[in-house]
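The chain below stands alone and is given in structure tokens; this is the form predicted on its own.
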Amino acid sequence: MQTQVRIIGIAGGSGSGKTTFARELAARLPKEHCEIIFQDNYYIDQSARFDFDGGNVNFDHPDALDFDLLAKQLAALKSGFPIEIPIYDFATHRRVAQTLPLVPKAIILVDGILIFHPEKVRNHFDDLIYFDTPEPLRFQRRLERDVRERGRIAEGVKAQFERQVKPMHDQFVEPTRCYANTVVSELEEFSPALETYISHCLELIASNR
């Protein structure tokens, strides 16, 4: 029997808690039945335009991402076909030759700040979760992540947040809150929402057996 794929979109501003939620949800589900697709894998090649840390390349604008490919691959998973997820190298700002193979699974989580913006992607989601987190907390989390995980300097992260992240959030991310089935607005809502979706996803997995 072909796996019935349910795709859950998890969006919100950078540093909102969406990725933590996606990873904790996936960790509580059987690995063979759940996988996460990250928006960050779908950046277009920026190597020719990248100037310096916190510079002119706007990674928070929808045009920086290959949403045509993401939409095509989500459609393929829904139809029962495997996909090859691209890999973006943040050190060189290129898409590398290797890919991540993914076969259809009962639960596919898609994580990203802008995934609710393009209708061609949004229409593939069976459920949409949005994390509405205060800006000071989002900035602090992004600062710590980019310095620790991506080798960024604090000054570059701050400049990028002020020039690009905040304006793009206000223009393209926050307005997509209206599409969500579930909005997590307070820190104390995180755990209840997580437990609800664990139960929901386990029920979906069971229905596939």
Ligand SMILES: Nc1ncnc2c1ncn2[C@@H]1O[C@H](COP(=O)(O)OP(=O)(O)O)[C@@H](O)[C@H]1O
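Next block, the form predicted in complex with the named molecule, ref. the form predicted on its own:
So it's only the chain below, everything else dropped.
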């Protein structure tokens, strides 16, 4: 019998807790039945335009992303076909030649700030979770992460937040909150939401057998 694929979209601003939630959920489900797809893999090649952090390339605008490909690949998974996830190299701003193969699984989590924006992508989600985390906390988390993990300097992170992250969030990310069937807006809501989705996903996996 063909696997019935359920796709759960996890959206919200940068630093809102999406990836933490997606990874914790995936860690509590059987590996063979769950996979995470990251919006970041779908950046369009920006090597010709990139100048500096916070410069000409606006990584927070929907046009920076290949949502046509993401929509096509989510449709393929639902129809039972394997896909090849692109890989974007943040150092060179190019899509590399290799891809990540993914076979259809019962639970596919999609993590990204803008994934509820294009209708063609949004229509594929069976569940939509939005992390509505206050801006000061999102900024603080992003600052710490980018300095710690991405070798960025605080001034650059701050400038990019003001120039791109915040305006794009307000224009394109926050307005998609209305599509969510689960909104997590307080830190205390994180664990209950996680437990709810673990049970829900385990039921879906069991009903697939």
